[in-house]
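Starting off, we have a lone chain in the form predicted on its own, written out as structure tokens.
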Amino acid sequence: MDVDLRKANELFHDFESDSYDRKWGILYDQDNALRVRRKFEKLLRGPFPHVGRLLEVGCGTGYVGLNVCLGGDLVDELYACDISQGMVDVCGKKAAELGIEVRAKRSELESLAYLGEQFDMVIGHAILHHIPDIEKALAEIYRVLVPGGICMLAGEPTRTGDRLGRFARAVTTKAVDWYTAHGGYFGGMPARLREEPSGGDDDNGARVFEDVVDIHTFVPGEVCALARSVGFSEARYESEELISSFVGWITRTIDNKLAEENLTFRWRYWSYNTYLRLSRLDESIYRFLPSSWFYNMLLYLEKPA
């Protein structure tokens, strides 16, 4: 499909905006807030610093953003961007909802709205692989962080977990249909297959980006080096999830496949605690395996002073 690719994820986000929190199980919370701060914690190895001028850039609906602001008195001044404006708005709703002041607004990350050395950190959550040009966008966060200021980086498939991801997925979803086809039962009653959506074209047409707007895979250590080599002193790099991703992208994939009927009460709460005690597991056994196998890169980026 020849597309403009960063029209396919302006159009995608913005059809995505109203469900996307529901679809991946999003919540803001001092649970989540607490789960957040420690993702960067494991990049800063040591506590969360307070922050002048934040900036979340491809926020969405503002995963890391608030929920770094609802851990406590961490931040001054909470700014907001990302390529879909219904991203941004949401984002703006949720804040209200949650009592924290946010200034959000539509911008490209390849191209920053921001003046120059504005911002004393700037972070993100699964971005940085929608983006076409990673030098550009990688020289941007460089452009309007002040001298010293530093970049994190979470949520970037590796190459490796991104296979195991693809694997799971693409065996769930046979499997899935084989049962449904064959008169399973799935939350007490039988399952069956959800309905694809019947709006309009403009719904229609998002929808097809869908498989084009996840453009890279990486392989941790030459972002390290693109980074070096638009500026910054210090690159580095951790990795989380392995096991809590693969039988994630299982659980999503029953999700995103089965009627909502289907999808009781009973299996959300096994999911998401399932993926939480998971994720406990990798973490006690990621320093005896391979970072690169782990499914989400965590990039640390630093601003010479």
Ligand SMILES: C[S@@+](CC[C@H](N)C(=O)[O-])C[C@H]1O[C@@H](n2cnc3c(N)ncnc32)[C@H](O)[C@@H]1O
Second form
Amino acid sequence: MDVDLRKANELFHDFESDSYDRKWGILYDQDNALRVRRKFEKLLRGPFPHVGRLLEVGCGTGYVGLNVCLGGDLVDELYACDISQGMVDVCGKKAAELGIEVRAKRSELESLAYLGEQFDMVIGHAILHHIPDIEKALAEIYRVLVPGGICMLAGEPTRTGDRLGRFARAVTTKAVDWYTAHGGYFGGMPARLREEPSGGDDDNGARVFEDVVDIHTFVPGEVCALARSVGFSEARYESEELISSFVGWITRTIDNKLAEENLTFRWRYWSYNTYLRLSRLDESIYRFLPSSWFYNMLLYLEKPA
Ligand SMILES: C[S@@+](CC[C@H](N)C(=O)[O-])C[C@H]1O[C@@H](n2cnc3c(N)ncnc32)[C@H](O)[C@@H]1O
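Output the form predicted in complex with the named molecule next; the form predicted on its own has already been displayed.
Below, the chain from earlier opens the complete complex, with every other chain and molecule after it.
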């Protein structure tokens, strides 16, 4: 498909914005505030510092920015931006519900609509792999950071992790098709496939972009080298989620394939708690395995003072 990848991302995420948190199990509460802060503390190798001005790029509904603010008095001023106006609107609404002040606006990462040297910290989650020109995006983050400012990006798929994820999705898709065709039961009733969306008026065709919006997977060392080439003085990485990610792709594929009536509360509760338990297991085996095997890359970048 010959498409403008920025436009595809904008249309697809506009379409996804209202149902995004439900689809990905995103929550805003003290547990998630702690989990988000711990991700960044793994990168920081210490406690999350107090930040004057914090910008969340590719904010979506505000997953990392709002959860960091929920976790305590860590941020003086929160800014957020995203290419999708739909996401920006949901982020604003969510912040208002949570009593958090956010200055959110539409802006592309490769041409950030902010003056230079504005932010003490830039954070993002699951954003870099959607960006056509990574070098330009890193250079823009560098430009808007104050000297000595830091950028932390989490939730970026590693090349190996992505292969494992694709394998889990492909096998589960086949298994669910077979199981439903052979009269299997799920959630106490006959397993039935979810009806395919019409692709008509309800989504303006945006759903077709799902297959093209994920543009990159990463070899962490290569991204660090690119970051240094745009000026960052320190560039390093960690990673997370191996078994939890593999099992997570299986359960999410089942969620996406099966009809709503099969997906009982008990199933959702089990899959969410299993994911949390396996994430803790992943943390305990992290130091014994190559970090490039884990699904999510976490990137730490520092601008020279
Ligand atoms: C996978 S979602 C992640 C959203 C949120 N950070 C989270 O973790 O839930 C990716 C986000 O990046 C945004 N995005 C995609 N391309 C972008 C670009 N070129 N500039 C800014 N945001 C972009 C999308 O609109 C979407 O909200």
